[in-house]
Amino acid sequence: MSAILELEDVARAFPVRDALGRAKGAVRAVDGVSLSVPEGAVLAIVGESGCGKSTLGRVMLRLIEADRGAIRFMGDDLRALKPDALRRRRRDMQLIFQDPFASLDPRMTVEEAVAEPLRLHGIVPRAQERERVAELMARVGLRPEQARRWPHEFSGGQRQRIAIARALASQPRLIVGDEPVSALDVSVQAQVINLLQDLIREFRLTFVLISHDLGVVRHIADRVAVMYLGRIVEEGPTAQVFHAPRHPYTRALLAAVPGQGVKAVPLEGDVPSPIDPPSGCRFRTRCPFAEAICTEQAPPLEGGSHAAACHLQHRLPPAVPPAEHDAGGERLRRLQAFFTDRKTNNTGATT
């Protein structure tokens, strides 16, 4: 499967200043990330708050400029595109924000908000905008006549459906969802996730999901990339990452979720400052398996389709006892049944 988006050694740092405005360092939010997103796949980026995953999502779309590295989308080097060419290319890539209310202009009706991409990119003639908006509203489970309302007249789940309709308006090839369901109630989350899955299949979208909810990730993602202090420490197929994690940090994340069947990893200390990260492996100050080489050398991300940045990945004890593999599959089946039931009872406009 060919890659629609490729990142190579991408980095972005934010300067830190004292009270007098003098530079005293930099937060390395994204530091040497290389990723390949297959066309039509769902890639999840996970990690603790502050690990850099939201910054990475914005760098992918060039909403935040990278300090270095290459970003190739559909064969174009995004960092080399001039403003006019970049605007044309933006039609093919969209972002769904975490807060559906903040992402909608309160001074615009829903119809105006959804029609804005249509007008900006000249997708349909002006006379057909209202018809196209009505189609998009219906596709995300809302009534077309609701388009004449204002954002504050909708619930959180309905506003996120509007944001999804707006993202679909430009007929994109790639959508980045930055925690798109974390601000919603659990029952509404299930409905929105099912909607996203249907849209991904129907429109053959490539989707990058930024999330800290491993249950959602396990349900929707084809591949998972795990971030820690600005770097990817593990990346691979979802089933392999969940059943046989190769990095101690991934094990710690999975062990923190009840019912995953992963042996607990006794972490030590707190997350280091991104202004002054540890030498060598950035996880070594909290890792119970760390050795001398972890202090001296930064581990490369290696291992083929399931890669990890750990010197000891082939010598670590099993993360999941053999008996737990079937139990994990049964938990996944129960989760899928829950989402399917929610989808069957989804009333759309009431959430």
The other form holds:
Amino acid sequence: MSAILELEDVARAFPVRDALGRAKGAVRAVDGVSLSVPEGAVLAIVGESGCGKSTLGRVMLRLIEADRGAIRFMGDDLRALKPDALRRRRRDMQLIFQDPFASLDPRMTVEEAVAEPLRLHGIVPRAQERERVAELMARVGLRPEQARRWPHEFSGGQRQRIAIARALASQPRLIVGDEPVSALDVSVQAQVINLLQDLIREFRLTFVLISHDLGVVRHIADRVAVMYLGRIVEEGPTAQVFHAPRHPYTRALLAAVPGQGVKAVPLEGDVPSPIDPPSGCRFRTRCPFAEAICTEQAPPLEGGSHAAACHLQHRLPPAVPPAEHDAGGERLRRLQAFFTDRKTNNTGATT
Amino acid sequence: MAGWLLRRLGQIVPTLVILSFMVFGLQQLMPGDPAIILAGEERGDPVVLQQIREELRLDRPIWDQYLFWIGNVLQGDFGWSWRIRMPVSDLILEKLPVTAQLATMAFLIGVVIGVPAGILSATRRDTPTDWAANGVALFGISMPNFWLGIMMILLFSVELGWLPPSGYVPLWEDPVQSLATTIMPAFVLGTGVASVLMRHTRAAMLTALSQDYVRTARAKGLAEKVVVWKHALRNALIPVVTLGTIEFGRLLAGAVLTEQIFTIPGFGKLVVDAVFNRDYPVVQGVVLATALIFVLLSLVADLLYMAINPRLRQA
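Having seen the form predicted on its own, please provide the structure of the form predicted in complex with the partner chain.
Everything in the complex follows now, all chains and molecules, and the chain you saw is the first one.
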């Protein structure tokens, strides 16, 4: 599979100012990330809050400018595109936000919001706009006659469906979902995940899922990238990362999920400040295996298809294999199965 | 909706009743005896004073005076001016167009300067443009109207001789001269409105611009101009419209100092003159009329708020 999106050493820092507006340093939210998103794959970016995953998601769509690095999307150097060319390119890359209450313009009806990309990018002739909006709404499980309503008349799950319809309208190749289900109730989460999975398959979408919910990630992602303090510490096929994590941080992260199985030493202390990250390996201050080299050198991300950024990755004691029991994922699968049966008639009323 | 409107109109009544108590009560605290002022040369004659007091019912207990006045008001009779011998309602209707013209001009100046400045300031946050707009707005809020008025008269009337320093010509008599006499006071009043609107537009725009739906709009591939004008501004204007309506109400209530400086015969001047002359019926009538205008405008503000905010439309 060829890569639809490739990042090379991408970084973005936000200046921090004191009360008088003097520069005090910078939060290095994304600090040298290289990542390749294969076409048609679901790639999950996981990590604790504040690790830079949302910033990364926006930088890769150039909604936030990167300070350095290269972003190649469908053959274009995204960072070099002129504003007009970039806006045309946006047709192919869309975004779904976490909070469906904030991501829809309160002064636009659903129809207007979904039709705007259609008109902007000339997807369908104007005469067919309404028809296409109805199709899109039906596709995400909403009743087309609800199109004239305002966003506030819908529940969270329905709004997220609207946001998905809106994202699909321009027929994108890539969608970045920034925690697309974490603001929703668990039962609604399962329905929306079902929907996303169906749509990804149906439209052959490439999907970048930004999430801290490992249960969801394990379920729908083909590949996982684990972020810590602005860097990717491990990246590989989902099954391998979950069953044989190679970075101590990934192990700790997996161990924190009940029923996820991997046993690891619990982490001590807090995430260091991204304004002044530790030298060498950023995880060393909390790593139970840290050695001298970890302070001196930043470990490169290496290991091919399943890579980790850890000097000791080949010398770590083996992770305790995960137990078969997998409570979080199991619950999600049960819910998903439950809603799959009635997917044909779950339009709206329950979400 | 109809029920809401009725309830809302119903709330106006107690507001006005309480207000009428206050106007009536506060006048009693004013020093000076209206009878003595009205008697003029004959103020030494107790018979004349007694006559005036009886005629104006000043010899009765205050509750009796109040009930007599409010009873007439409820029948549409605001009484007669003690001083000018004219019905108070005629006086109000005579001055209202003057103040309305001044208020409308000041409001337009305020909106035309304030709203674009707020948008510009928000879209260029933390740039020299933003700092300059904020500085000017701070100046506009802090600067006393009478000082700015005097400075403008000195510059445009005394030094340059472009505009008349004071007076008023009605719009229907001589539109050009009318604008010439009102443009300075309107500008003086408008600067205050512009500053307030600028600050609020800026804040509302900054809030709107940081919303996810604005990011969504950018992600759709919309041009920045469309993002700002269509998505951010339409949402940011919701609170600004409400505020603007209230500001307009304040302008209509009359600008005492500004009208005094430019000798514009509007509400402000009317009420000040009436206070100095202890012309109680005029003070009461003008205050009540102003309050009514203000209360009705805040109702308009609420209606506008509902009209432009879909979230409240069927509430």
